[in-house]
Structures are given as C-alpha cells and as structure tokens.
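Next up: a single chain in structure tokens, the form predicted alone.
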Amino acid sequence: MIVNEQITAYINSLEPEQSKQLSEMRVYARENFIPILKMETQSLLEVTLIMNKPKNILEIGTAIGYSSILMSGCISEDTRITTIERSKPMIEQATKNIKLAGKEEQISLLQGDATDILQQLVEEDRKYDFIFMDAAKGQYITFFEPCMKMLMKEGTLFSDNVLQEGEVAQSRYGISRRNRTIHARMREYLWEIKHNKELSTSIITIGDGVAISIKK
C-alpha cells in the first residue's frame, strides 16, 4: 500500500454509487482475483478523459472490459476505444460485458499479443489522442516506443500501477528474486518517460501508482 490505508478508504467512501453493470463487474473481479481499476484510480483517469475529451484511444490491457467500458462513459459518443487482450478466458468475458453494455460499436477488442498488435498498428499508421497502459507491468518498456510513435502532439499517456505497491522504490536485493525483473523493468520505464523530451510526466503516488505523460 503506497498511500495511508485510513485515507484511501475514506476518499474511497466518498464516491458515488457506480452503474449496475460496472458494481458487478467489479465484485465479480474481486471474487476471481481479476485486477481492475482501484477506485481511486478510476476516478483519476476519469476526471483526465473529461479533461482531454480524446477522440481516439487506445487500451493496452482489456482484462473483462471493466475499464473500457468505465471510459465510454466519459467520452463523446462518436470517440472510439481500441483495447487489446491476449487472455482467451478475458476476451470471451470481455466481450460479454461490452455487448451488454451496449458498446460494440464505440469499443472494438483486438484479440492478440500486444507487441504484434502494436506493431500492426504502427504500420497501419494509426494516431491515438490518449493511450491507456494497464497491461504486464514487465512490458511496459517494451511497449513504449509503438505507443510513442502512434502517440499524437498534446496526447495523453495514462500508465497504470507503475509503483508496484511500493515495491520500485527498494532496492532489488529488497524484493523476492522472482520480481527483479519486473522491477528492474519498471525503472527502466519510469527513467524513460521522466527523460524522454518529447513528453511531460508526472508521477502520482494514488491507487498503485499512475503516471501521466503528455506528448509535448
């Protein structure tokens, strides 16, 4: 836990009651240990698209379709959504949840590994406005230069659970030998988004840590 569980909780309190669909989704991820949005997390990325109003975005990291179908809620109806999921299990559960949804037609769900996807997309020459990272936090880096370059000017890269509940900050002889590659990983990803000069980021210490970069 990053920040004061007390705080968190009572900032958690304060939110208003959520869709139908969205409270059972989400006690259905609680219930088969599926990671979606921490409720701070999602009110954060909300307030952003509200902000931003992006025409185009792109989700790396579908899961059930929670956060998909979160955003196409806090944007124009003529805004469309691109996720990628490689999880047979999530996109058959994804896809469920976007047609009860009603969002077939705004959210398209590109089923795959996220690195051809990607690469497929760099070709096609796509532009996003807004790129939502919630995928492997391991690959995080790896996915960053095809993002940047489908990336427009004045976008907005969201990148979700870059702090590892903490865990980034500690030394690597601190975490258990099994993730020190996605330790490392991560600040490999963190350094670059806070050096990189075509972006502006900042790093917030709410949910599991999020990032927010802006392509200058």
The other form holds:
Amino acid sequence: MIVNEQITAYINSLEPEQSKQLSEMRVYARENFIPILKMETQSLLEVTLIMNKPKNILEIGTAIGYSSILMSGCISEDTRITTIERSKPMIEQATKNIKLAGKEEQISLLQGDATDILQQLVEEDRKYDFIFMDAAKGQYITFFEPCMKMLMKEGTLFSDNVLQEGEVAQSRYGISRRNRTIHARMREYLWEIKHNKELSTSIITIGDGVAISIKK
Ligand code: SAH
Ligand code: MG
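And the form predicted in complex with ligand SAH, for comparison with the form predicted alone?
Full assembly next; the chain just shown is listed first.
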C-alpha cells in the first residue's frame, strides 16, 4: 500500500454497494490471488471514462474480466471494448463472466500474448481513444510503442500498478533481483510517458499507482 492504510480503508468504506456480479467477482479474485483493480482505483477509472467518453477502448490484461465489465457499465452502448489475455484459465473465467454480464457484443476478448496481438492490431490500422494498460508490469515499456501508434489524438492511456506497492521508488538494494529488473523497466516506462513530447502525464499515488496520460 502506497498511501496510509487508514485513509485507504476510509475511502473504500465510502464506496456504494456494487452489482452482485462485480462483488462476487471481487471475492473470487481475492480468494484466488488475482490482481484485479483495487477498490480505490476503480472509481478513478470510472470517472476518467465518463469524462473522456471514448468510443473504442483497448485493454491489455483481462484476467477474469472484472475491469472490462466494470468499464462497460460507464460508457455508451455503442462503445467497444477490446481486451487481451494470454492465460488459458483467465480466458475461461473471463469468457464465462462476460457472457453472464450479457456483454459479449460489447466486449471482445482477444486470446494470446499482447506482444503479438498488439503488432497485429497495428497492422490492421486499429485506432483507440482509450487504452487501459494492465498486463505484466515488466512489459509496459515494450507495449508502449504499438499503443502510441494506435492511440488517437486526445486519447487517454491509463496505466495501472505503475508504482508496485511503492517499490518502484525504493533503492534497488532493498528489493529482490527479479523485481529489480521489473522495477527498472517500470521506471523506464514512467520516464518515457513523462518525457514523451506527444503525451501529458500525471502519476497518481492511488492504489498500486496509476499514470494517466493524454495524447496531445
Ligand atoms: N485488468 C484486470 C486485471 C489484469 S491482471 C482487472 O483489473 O480486472 C493482469 C493480466 O494480464 C493477467 O491475467 C495476465 O495473465 C495478463 N497478462 C500479463 N502479461 C500478458 C501478455 N504479455 N499478454 C497477454 N496477457 C498478459
Ligand atoms: Mg491492475
């Protein structure tokens, strides 16, 4: 937790009750250690979507479909969500959940590694006005280039888990070797989105750290 636990617990206690399906999915995720959106990050994503009114959303990292279903609840009916997932058990769960939510028309799940799928989408000349980056943290920097090609002017890039429990800001000696590489890559990503001339980015210490970037 980056922010004081008490403040976070208080903020979360203010959250109104959500749909039965989403709250059951949240319990499932907690019990099965699936890193879905943190409660306090959820409303930031919702507010950002309501402000931006995107028409085409790309999500990298579906997991069980929690964030896809959540997003579908605060966009217009004709807005499409394309979401990418490589893990077979996750794909199975997500397919089931999206069907249960009655959102198969609106949410298309692309199965496979995002590295390949993003390349394919670029070749197909796809454009998105909202990209939700939420896959393997060490890969954000490699997903960045294809995402920039597909992100429309004034579109939003919403990146989750960018501070890794705050460890991204810690001295490299305090963390394991594996995490050190992931964190170095995440720092590279954060540096890029802050310095890229085409973007305007704000890094927010909510949840596990979120970066919101707008393409100028
Ligand atoms: N967006 C979800 C949580 C995603 S968790 C939510 O908030 O509800 C991250 C997911 O990304 C995991 O399910 C993992 O399998 C997937 N993932 C990680 N790296 C990936 C890659 N390179 N290609 C496709 N999926 C990937
Ligand atoms: Mg996340």
